[in-house]
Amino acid sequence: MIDKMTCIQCPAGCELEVGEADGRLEIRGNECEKGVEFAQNEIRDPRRNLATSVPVKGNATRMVSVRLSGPVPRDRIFPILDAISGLRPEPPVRRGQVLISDVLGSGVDVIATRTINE
């Protein structure tokens, strides 16, 4: 079976073909080594980062943007979103402030990407 994917590791956006033979991945179409690493990760351990916004406590119309401090396995995105959905940080919130440490034992933090003073 051959999977086709577009590498997103550099502006070249190589169209990759990834197959498996004898337990080894065969990767074609990459113009650099980043494509090989990208394809291996996508097949064996796909990970994504996440960014969203949550309301600030005491003011449901005011939002603070948040993101994860690193990528997590793709199958953990929705449980982590559920954990973030209940988050209501109290102002002041500083950009870079950890709002949830080690969210769901993933090893990554939920951090604010915007400062809210009031």
The other form holds:
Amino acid sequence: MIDKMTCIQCPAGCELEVGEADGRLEIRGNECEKGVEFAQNEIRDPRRNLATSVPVKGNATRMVSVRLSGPVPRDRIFPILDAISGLRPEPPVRRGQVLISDVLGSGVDVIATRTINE
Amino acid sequence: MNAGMLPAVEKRDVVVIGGGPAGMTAALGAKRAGAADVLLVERDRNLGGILNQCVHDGFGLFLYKKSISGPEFAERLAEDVEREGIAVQTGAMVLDLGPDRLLRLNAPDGYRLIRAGAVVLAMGCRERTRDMIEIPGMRPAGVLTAGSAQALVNLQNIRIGREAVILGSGDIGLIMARRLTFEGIKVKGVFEIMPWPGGLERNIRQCLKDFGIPLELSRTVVEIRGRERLSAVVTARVDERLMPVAGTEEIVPCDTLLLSVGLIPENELAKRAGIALSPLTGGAVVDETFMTGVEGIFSCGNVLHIHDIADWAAAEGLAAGRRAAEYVLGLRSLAETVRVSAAGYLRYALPQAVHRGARDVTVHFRVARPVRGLKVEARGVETGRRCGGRRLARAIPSEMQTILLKGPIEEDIEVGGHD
Ligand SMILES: Cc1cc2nc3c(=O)[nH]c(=O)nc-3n(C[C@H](O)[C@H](O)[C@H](O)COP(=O)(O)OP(=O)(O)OC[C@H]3O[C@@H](n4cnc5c(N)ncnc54)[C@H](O)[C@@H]3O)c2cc1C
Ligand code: SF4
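What would you give as the form predicted in complex with its partner chain, now that the form predicted on its own is on the page?
Below: every chain and molecule of the assembly, starting with the one above.
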């Protein structure tokens, strides 16, 4: 066996056992196909999404929640958080609006996850 | 009060109390099932409930088939509520509810009295506090529940400290461990009194292990130190009886302690209406239509029993709302009910009552401790007749499970969980 890991693709949180047979990965313990894909990625290139919130321009306590449009390599999380921390979007902000596109060349966007009208 | 000053009694078909995911879907369910006049009441300025402060993703996997954040989930539901033309009253707190379904509420334009054909309770839950777990020591600033920390950080942009310790490994605490790490706050460890974690495995993986935050099981906080501001906590290992073991104390310097030690259904209104509560769930005793012991009053979401996942609370709201409409429209079964109880590894089973003759009833349950190879079986108490069964490779207390009773149900049922 190479590794034990928890699949984080859904709340079931299956315990995966990853082994190797004839040079191919063998994955057990998954309740669905997403678990296989997760284990393969987790070994080659673990990725995570991240979410935070930032204040709107001109109001330090009015917050817009944001997340990435897709997962990024785990070691890029903190550099991207740094890039987001100075963000002060100007209202109105729409849910789904791109606030930083292709953040730090990662290929994913920072998007707003709530609507702020005024 | 002078009777002449009382406002006139308004009439509504269905009133839903609480505008979180369960309340919003309850209003949608009632409207779609044919209730003409549905009113959704929320004390906050916005709909959404707890979802507004849960900015992380992982919501909507079941309802929308993709992973979105809490605020996105809330806005989508709120848009559905608006599209269906459901009346919404925000900024209004329901102060009292009678068994005759008379509601008294404090609304922005004054006091209102409403007589409802049916009421759906969807008030959510509150967190257990330091008082309830009785940690000795000083009372400095810096001790707060994980959920209030979440609200301060995500909604108000308040920096809550520099170095934190988390007591309890419930999901909200785990998610806050990651959130604080993102904010540049050092999380020194999560201490859990039980020998197993309180939250979902996926959250232990992605909120603690990803960031090298230690999780210490069978260990708790035995003392709080600091005068003005928290300066340290003392932790200790506990024995099988959960009593601290002398000589195992460790001082952990920190300025912030988050408590993630459980949730309690918010049932003050249910008590006022005379609704019987279950000591096992903290919520109302309901039948399979989500009706409580008081006719015409239904319950769903976290006020009924604690849900780990907002999607399930929303699904339950939809069903409860539909049943409330059926009650108002006179479509409800008048059969008597039989009882459903839990045994073996199961801590509780819900609903606690089922109408005689009912078929295909989904029963929710939780186990009291982690088990591998769990066999769950539902049987008639008198005849021993089997009416449902399921095998689970593993079950943990933090995960709500279901089993289907095929029926027709003719007698009291016991749902047992065994190795
Ligand atoms: C702090 C916290 C964090 C959580 N994080 C997650 C998470 O990350 N992921 C997840 O899947 N689940 C999470 N949960 C679980 C989550 O609560 C449920 O999944 C879901 O939000 C429950 O929905 P609800 O509608 O039952 O309750 P809530 O969302 O709590 O909504 C209840 C609403 O009722 C209103 N209300 C209460 N009393 C009255 C009254 N008398 N009059 C008018 N309005 C009233 C409240 O203001 C509130 O808006 C969390 C729970 C808490 C407490
Ligand atoms: S394998 Fe499938 S069911 Fe299991 S946690 Fe992963 S996504 Fe969920």
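These numbers come from a predicted model, not from an experiment. Rigid core here is just the name for the largest C-alpha set that superposes within 1.5 Å across the two forms. Residue numbers count along the first chain shown, from 1.
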| property | result |
| --- | --- |
| Rigid core superposition, R28 Cα moves 2 angstroms or more between these two forms | yes |
| Core-superposed comparison between these two forms, Q9 Cα displacement 2 Å or beyond | yes |
| Large Cα move at G19 between these two forms, threshold 2 Å, rigid core | yes |
